[in-house]
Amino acid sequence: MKMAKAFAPASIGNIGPGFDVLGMAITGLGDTVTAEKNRGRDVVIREIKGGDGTIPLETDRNTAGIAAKEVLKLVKAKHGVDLIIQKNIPGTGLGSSAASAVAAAVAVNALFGNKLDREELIPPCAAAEHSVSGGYFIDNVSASLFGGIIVSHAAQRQAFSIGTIPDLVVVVVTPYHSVLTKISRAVLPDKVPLSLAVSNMAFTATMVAAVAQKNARRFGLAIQDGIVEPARAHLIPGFPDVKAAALKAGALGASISGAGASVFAVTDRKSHAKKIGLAMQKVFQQHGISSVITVSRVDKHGARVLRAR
């Protein structure tokens, strides 16, 4: 095999309460990376398409190639690999990053003959995130390769879906205001009340209890986060009223998407997803920042291999 292209969807961290634990693939949005053995060893990033123009092709400033050069390690492969990166995912807060890893990872594993599983390729996706972010947290590369709504635990390197919602509408809007992840997570409180601990506790449980019983609405009404949204909402220009307006408009719940900037909200009826995303999109107008608005589903079936010769 000389080629392989594999296709990342965008995802959503933390879903409000389940800060580092939960996730949500998303569809609609996502990055391509292809990619070719060449005749070296080295992993070379020929080219980035789309985006904002600040990635770096740098293979190890790169999450994608970052990712690309875990995999040929945990491979033994003899050659080295040219990827060709196709983003697709507005803004920040989507797992950008992420998915490019995935995608990545995903195709240098199929063009070495998938020598490894999906859980097998978490570690190499999270080492390329934690290169760039700060942290090492496995939310967002989990949900893009696995698909769904997951729960991960990254001390254990651990991720698994849950399973998705079929009346889950996820109505995304992203600002064209940028919020790097390593200051996302500087504002974070060292220590928390013992009740609000409980309280997100409570409502990540009830979360997981929803996609099980496949309740939209009570998923929707259980994204309440009394922790880290409160620390992270000065870094988003109008956030308190963006979600106020999210909820006015009919949304179920509705946080900031992973660090930020993007803010979802959720909703179980699909004629309700426009008017929530215009709703939330005039408030952002009304604070000087257009932005862009995503409806979408949960992805239930993660990255996927498109092409492979």
The other form holds:
Protein chains: 2
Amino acid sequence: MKMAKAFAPASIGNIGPGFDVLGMAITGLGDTVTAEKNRGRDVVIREIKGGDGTIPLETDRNTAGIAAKEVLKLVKAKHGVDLIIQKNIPGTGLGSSAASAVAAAVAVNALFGNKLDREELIPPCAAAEHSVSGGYFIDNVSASLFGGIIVSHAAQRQAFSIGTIPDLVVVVVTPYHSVLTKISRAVLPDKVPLSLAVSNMAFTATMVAAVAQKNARRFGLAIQDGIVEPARAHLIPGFPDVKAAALKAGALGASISGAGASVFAVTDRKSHAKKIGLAMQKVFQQHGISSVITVSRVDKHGARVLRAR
Amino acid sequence: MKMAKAFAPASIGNIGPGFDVLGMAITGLGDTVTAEKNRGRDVVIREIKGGDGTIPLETDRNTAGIAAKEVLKLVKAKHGVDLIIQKNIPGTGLGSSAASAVAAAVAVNALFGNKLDREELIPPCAAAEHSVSGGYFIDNVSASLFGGIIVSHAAQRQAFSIGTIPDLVVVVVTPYHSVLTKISRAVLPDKVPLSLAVSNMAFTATMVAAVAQKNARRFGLAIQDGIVEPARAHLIPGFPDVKAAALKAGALGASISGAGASVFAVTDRKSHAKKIGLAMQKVFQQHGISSVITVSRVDKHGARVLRAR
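Counterpart to the form predicted on its own, namely the form predicted in complex with another copy of the chain:
Full assembly next; the chain just shown is listed first.
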């Protein structure tokens, strides 16, 4: 095989209360990576299409490059690869770095005969995320890899998909305002009141149960985070008002997507999605910030090989 | 109607990492309460059968009495009731006070025409638990009421059953050593490291997913609590050794049942249950404490009216 091209969806980490535990792949946004064998032993990022021009081409500073290198090691490849990265995820907070890593890992794995299964691709992708964010978490990479809504335990290196809720509609508003995951993680408290930990745990457990029950309403109403959202709210201009506007417009729940600055809201009524998105966008505008609205559903499939020859 | 008799199963609160969130009704143990209308307006506890003789007959200090009083208020009863309580739950840590409250609430509700649905019986039972323990939690009462494995959010006054895992076998070893819930709650830290909160949240989410997947193995392996178990271990003589013995004998996971002193272990192999129980009992014996072994499964049905006329 000479080339393989793979797609990996964008994702929402945490999904509110489930910090570093829950993640959700979403439809409509994602990165595509084409990997071609080269004559050397290295990973060369040949081109990055799309994106905002800030993503480094240097292999060791690019999550696709790092993940590709790790996969090459694991499959004991005798070739290097050239990568072409097509970005289609706006701003920050939608697992953009994870999607690039996952698409690269899946493409390179396909290029060398799919020796690794999906679970085995988590560590290479997590290593890539770690190197750019400083944290070890796998909610975005496992959502992007497996699809659906996932439960992850980073310290245990474990994650699995629990499926989807067909009725769930996800509205994401991405402001033109970047938040670095490194900074988003640095503002978190070292210790939290036990009562808040119990509350977040109960809401997270409720959300997992709601996925099993295909209950969009229960899922959305449980998006209540007393720990991470309050600590990060100040990093996103106007966040409390954006969230309030989403709820006022009929969203079941809303919170920061991953480390931000994207903000997401959920509803079980497709007809409400546009109104919710516009209400959120309007508030960002009032704070002097332009934004992009994306209306999605849960991506059930996760990363997939688009072409291999 | 003149009398109603109801049964409520014993339960395991927390189930390891899910402090105040997860609960499980178990088969084979439980309390029965008979309620009869009397000529006054009060709740009179006529008799307590079984038990260790320490449970107060005084209505306001007895969880069955308190729950019965609360239900009488809610149904606007024009009669009082006499209660006969039959205890069949050994020691502490198996939701004994909750089962008495639940059985009383269900019996009294039946006696007055089942005006309240199951969800509406949570507050009366929670009030009873609160008055004897000082904490407001509903994991035991909702497990005993609804049956199955439950997810609860005490501060939100919400709980629901997520069903059962048919393969799950639960071994409980109850030492002759009481631990008061009040004391068990007092030893908990006010604040916990965020990393531990995330870990407990991930294990709890995994357990909920495992119930949906009917995966006893995943459920059992996720019974890992880095917050509450370490804080309470010293209240149960020999606990670390009892737990280690359970795991060595083949249990998938083990922890303190509720506030203790009972210790539970789970397995997906019925044939291992006796061995696991005996191994745990032996360690308690080495610490000079006699104990009772109960081999159970998840009680799917929850509290039920046995007779009403």
